[in-house]
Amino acid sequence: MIKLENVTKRFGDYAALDDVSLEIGKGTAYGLLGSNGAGKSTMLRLIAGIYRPDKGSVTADGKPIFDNAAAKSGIFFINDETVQLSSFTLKTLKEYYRGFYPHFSEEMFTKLNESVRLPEKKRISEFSKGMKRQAAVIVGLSCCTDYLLIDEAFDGLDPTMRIIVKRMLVDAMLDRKMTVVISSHNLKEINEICDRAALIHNGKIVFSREIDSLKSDIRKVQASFPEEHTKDDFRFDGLLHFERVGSVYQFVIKGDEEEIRQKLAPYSPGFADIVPLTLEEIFIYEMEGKGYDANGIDGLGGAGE
C-alpha cells in the first residue's frame, strides 16, 4: 500500500500539506478531491518521489519512495502538465520510459494505441491537449507498474476519449490489480471510477471514505411537525445540517432510512420525505459537519463534459 504518515510539505511559508496521514490500499481506485490549490498535486508528487516531505514519511509497500529507484520503478506519475513531453514522438517517449521500467509491455502499448491511433512519429508538441493526455496514459499503462498516479486525469479529453481512457484504466485495474490514484476537482469522474476518495482542503484531509458508504450512509429529509422546533430540539446523532423554510424542516442526517425514521418518530412528524443526496451535496455537508466552510471548495463538482 501507499502510506503517508504525518506528512508536511512547505514551499516557503506556505504549507501545501499540513500533517497529513493517509493509506491507499493495493488494488484501489482512489480519488483525491479538492479545489485548485487544496494540495492534491503536491500529494501526488510526494507519492511519486518528486518531492521530499519536510516532515513525516511517504512509503510504498513499506519502502521510502524519495531517492529510491527501486520504489519508483513501481510507480508511474502522469502530470497535469505535458510540456516535458514536447520534444518526444510517441515512439521515442516509449523507448525513453522503457529504460526506466523493467516490466514495460510492448504488447500492451500496441493494444492501447490501436484504440486511439495516435501517430507514433509525430512530435508530441504538435498533438492536441487531449492527444497529449492519451499518449501519457498509454505509456503509463504500458510500463505495467503497481501504482499509477494521474493529476487531473481527464483534463482536455472530449467525451468519447474520456470513455476510452476510463476503459483503459478499469481494464488495467481488473487485469493486474493495479492501484490508481486520481486527483480531480470533478466529483462525477471520481464517482465513475473510484471506490474510495479523500477530500483535501487547505492542505489537510477533511475525510477519507468509501464512496459507496458515503452514498448509503447519509440522507436529506424534508418534514413537518405539529409543533414548532429549533435545531436544539433535535438532539440525535449524525445531524449534519438543519434549516427551516416556512413550516418545512430540512435535515441532512447520517444513517439509513429506517434509522432516520426512528430518530424522527418521537417528534410525530406530519410527513417525512427521505431522499438520497448527490455526491457533491454529501461532500459539502460532510465539510459543514466537521466545521469547515463549504464555500471554500468553489470549483468542486463540475460536470467536466
Contents of the next structure:
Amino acid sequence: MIKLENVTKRFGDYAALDDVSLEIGKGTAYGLLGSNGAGKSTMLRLIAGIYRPDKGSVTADGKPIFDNAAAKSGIFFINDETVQLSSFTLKTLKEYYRGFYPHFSEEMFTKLNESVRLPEKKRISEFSKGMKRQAAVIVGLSCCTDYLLIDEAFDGLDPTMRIIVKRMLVDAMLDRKMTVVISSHNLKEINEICDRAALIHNGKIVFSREIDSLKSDIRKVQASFPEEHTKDDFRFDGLLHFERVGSVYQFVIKGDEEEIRQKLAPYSPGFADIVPLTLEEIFIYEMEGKGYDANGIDGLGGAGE
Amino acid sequence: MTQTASTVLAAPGNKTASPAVLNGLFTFRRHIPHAVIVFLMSLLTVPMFVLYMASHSTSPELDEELSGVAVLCALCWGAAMLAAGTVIGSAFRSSFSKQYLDMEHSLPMSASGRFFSDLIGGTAAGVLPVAAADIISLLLLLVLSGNILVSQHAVMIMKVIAAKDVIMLQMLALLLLCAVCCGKAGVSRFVFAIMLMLPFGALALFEFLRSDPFFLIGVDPTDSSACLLGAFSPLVGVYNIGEMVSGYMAGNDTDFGYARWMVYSLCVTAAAVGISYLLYRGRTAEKTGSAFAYKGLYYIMMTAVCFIVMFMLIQLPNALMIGIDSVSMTVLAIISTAAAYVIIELIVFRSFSELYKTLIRYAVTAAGCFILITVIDKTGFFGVERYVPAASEVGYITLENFGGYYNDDCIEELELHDPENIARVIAGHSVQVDLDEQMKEKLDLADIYSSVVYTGFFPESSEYVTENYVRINYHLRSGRTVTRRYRLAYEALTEMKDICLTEEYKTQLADSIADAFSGITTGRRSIRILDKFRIQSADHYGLPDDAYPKLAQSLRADIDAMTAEDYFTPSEPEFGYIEFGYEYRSSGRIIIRGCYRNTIAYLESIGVDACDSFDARDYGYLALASPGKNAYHGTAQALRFDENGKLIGFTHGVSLADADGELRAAAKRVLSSAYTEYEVNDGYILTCNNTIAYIPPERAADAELLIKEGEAQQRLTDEKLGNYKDGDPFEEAWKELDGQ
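Now show me the form predicted in complex with the partner chain, since the one above was the form predicted alone.
After this comes the whole thing, all chains and molecules, with the earlier chain placed first.
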C-alpha cells in the first residue's frame, strides 16, 4: 500500500501539495484527477521517490520511499515526457531497466511488444510520440513492479493503441495484482480503467473515492416546474450546478436518486429525469464548485442564472 | 522487493550486477563516442609534444617551424579536454533536465550509488582513454625512438604528461562541482568559466591589496600563488606548465613548485569531489531547472567577478596615465562592480523584477568584502604580519635576492645554517616588522592612494632602500616553511649586512659565480663590460679558453679577501660589471668592485678595460636627492615626506638630453664619483637607470645644481601641459624647497 501522510511539498512560496493524506491500496487502479498545476505530477514524483516531502511521509508497504532503493525497486514511474528515452533503442532500454528491476520479465516484454510491434533496434528518437509512449509502457510493465505510476498515461496514443495499452494495464492488474496510479486529463480512460480516483485542487484532495460510488452519489437532473424559479429558490445541500433553458431546469445534485427526489419534492416538479454523471462531468461540476469553472469556454456551463 | 541497491541483483540473461555498477557501465557506454575522441586526441598529443621537445634540443634553429607542432599539440590536448569535459555535464544530466531527473531518480538506487556510478562511469570515459593513450604513446615512442625517452628530456616529458592528466582530473572535479551546484547546463558552464578565472580574481584581489603597501606587509600571497592558484584552476595549471616547459626549453630550470602543485591539485580535486558528493546528497530534485541549486557558489563567483572588475578598473588609470583621487576611484569602483553584479544577475536569472534584491545582495557582498579586508588589515591577518620565528624554531634559512642589495646578483638564493647568520636574519626581520608598523601608523589612506596612483611607487620604511625585494624563507624544524618578502629598510639591512662577511656567504657567492661560468659549455665565449649604471658597454669576444675558470679563480680569491670596508665603505668606485655568456646571449652579471684587484688585473691582461667615459648625454635622466629620514627613492623620482611622514612632493629628475656645458660637466663629475654601494650618512642619493648610487658630499655643489635644474624643468613641463591648473598641490613643498 502506498501511503501519504500529511504531506506538504512546496516550491518556493507555492504549495504544490498542502497537508495531503492519501492511501492507495494494493491491486488498485487509482486515477489522479485535477486541473493543470493541481499537484498530480508532484504527487506521482513523491511516490516515485524523486521528491522529498517537506513535511509528512510517503511510504510504500510501510517503507519510506525517498532515497530508499529497496522501496523504489517496487515502483516504476513513467513520466509525461519521452525525450529522455531518445538515446536508447528499445533493446538497450530493456537492457538498461532489466538491471535495475529484479523481477524484469523478458517473456512479458516479448509478449507485450508482439502486440504493438515496435522495432527493437531502431533508436527511440526516431519513434513517433505514441510509439515512444508505448515503449515506455512496455518496459514499465515488463519490470513487473508492484506499483506502476503513469503521468498522462494516454498522451499521444491513437485510439487503437489506447485500447491496447489499456488492455495491457488491465491484464497486469489482473495477473499480478499490480497497483496502477494514473494521472490523466482524459477522464474517459480513467473512468474505464480505474476503480478509485482522487481529485486534487490547489494542492488539496477534494475527494478520494471509488469511482462507482462517486458516480452513484452525484446525479444530473432535468426537471420542469409549474412555477418559475431562480437558483436562490433551491436552498438544499449538495447542489453543485444550476442551469435553466426555457422551462427546463438542469441540476447537478449530490445524493442518490431517492434523496434527490425528496429534495425536489417541495417544488412539485412536473417531471424529473435523474441520470448518473460521467466522471468528466463530475470533474467539471466539482471543480466548478471549487471556483474552477469553464466560463467563457463554449458549451461548458456558466450559462445558468 | 526486499533487495537494496547494494544487493547484488540477479538479472535475467545470466548477468549479475548491482544497480550502481550497471548505472556506471551505462554511463560509460553512453559516452563511448566522447571516449573515442579523447583517446584519439590524446594519442596525438604526447608524440607531438615529445617531437617538439626532442627537435628543439637537436635542431633549435627549427624552433619557428616547429611552433606549428606545438600549436597542433595544444589544440589536440584542448580537444581531448573539451571532449572529456562534456562527459561530466552529460553524466550528471539529471541536474539540468527534469526528464532525466524523472528517469534516473526514480530508479531503485540510493543517491550515493547514483552519484558515484555516474561519476565513475563518466570520469572513466574521460580518463581511461587518456591513460591508454599515454601508455600507448610512450610504448610506441620507446620502441620507435627509445633514445628520446631516455634522453635528458625524459623527466620533463614525464612531468608534463603527469601534469596534463592531473589538470584533466582537476577540470572534471570542478565541472562536477558546477554540475551539482547549478540547475541549468548553460549556467553550469558559465560558472565553470568564472571558476577558471577565480584564481585570477584572487590574484586581482592580491594585486589590489598590494597596491596598498601597508596591507599585510611582507606577507605576499603570490609567493605560493603559482602552485596554490594552479591547484584551484586548470587554466592557471596550464599556464604554469606552459611556463615550465618554455623555461626548460630556454635553458632555465623554471620550477614553479611542480611537486607541491601536484599535491595541492590532487587535494583540491579530491576536495571538490567530496564537497560535490555532500552537496549532491543534500540537493533537492526540484532545483533541476533553476539556475542555482546552491547559492553559495553563486555568491563566491559574484564576489570574484567584482574583484576582477575592480582590478581592471584600478589598472586603467595607470595604463592610461590618468591621475585619479581616492574618492573618485572608490566611487568608480562601486559603480562598475555594481554594474557588473547587476548584469550577471540579469544574465543568470533573466529578470528585472527583483533588481532591488540584486542591489541589496551587491551591497551585502561589497560590505562583506570590505569588512573582511578591514579585519585582516587591522589584525595583521590575525598576527601573521608580525610573526617572526624564534631562533630555536628555525632549522635553516634561505634568503632570496639578498645578494642583490650588494650587487651580488649571481647568488640568487643564499642558504644559511650558521646560527649567527640565522640570528642576524631574525634581528633584521624584527626591525623591519617594527619599522613597518610605525610607518603604517603614520600614514593615512589618502597618502597611500595618492602616492600609488601618481607614482606607482610607495616607500615601505623609514630609510632609503633599493627596489630590491628580499624573500626570507624560514625552514622550521617542524617541517613548515614561513616565507616573507620585504623591501628592506636600511635599519633592517644594518642588522643583516654582516652576513656578507661570513664564510657561508662568501663561499656560496664564489660557488655561484663558478657555477655560472661552468654552465657555459658551448659557443664563442664572450664578456661584455658595463659601467656601474649599466648604460655604456663594450663587447669582448674570442676570450682564451681558460678565461672563465681563471676569472672564477681570481674572483674567489678577491671575494675571500673582502673586508667590511670593501663592502660597505669602499675607497674606490666600482670597475664596472661584466656580463658573460656565449655568442650573443648573456648568462649572468657580476660586479667588479674596486677592491677586486686580482680580477681587474686579469681582465686587463686579456684586454678588457673599464667603461668610464661618462658622457652625460648618454645618461639621459638623473634624479638626485639629499639623503636623510625623509628621502625615499623610486624609479626616477624621489618622494619627499615631511617629518610626520606625510607626502609633500617629489624631487624631480633632470633631463640631460639638451643640457648645456656646465650642467653636463656637473653631471659627469657626479656620475664619476658615484658609488653604487655605500652606507650613507651624508652626501646625496642618485637614481640613474634604476640604479641607486651614493654621491659623496664633496660633490654637493654639482648635486644641488642638478636638483634645481630638475625642479625648473618640471615646472616648465607642468606649465606646458597645463598641469595643476587648479593650483599646485605641492606648492607649499616647493616654497619650502626654494627657501632651503
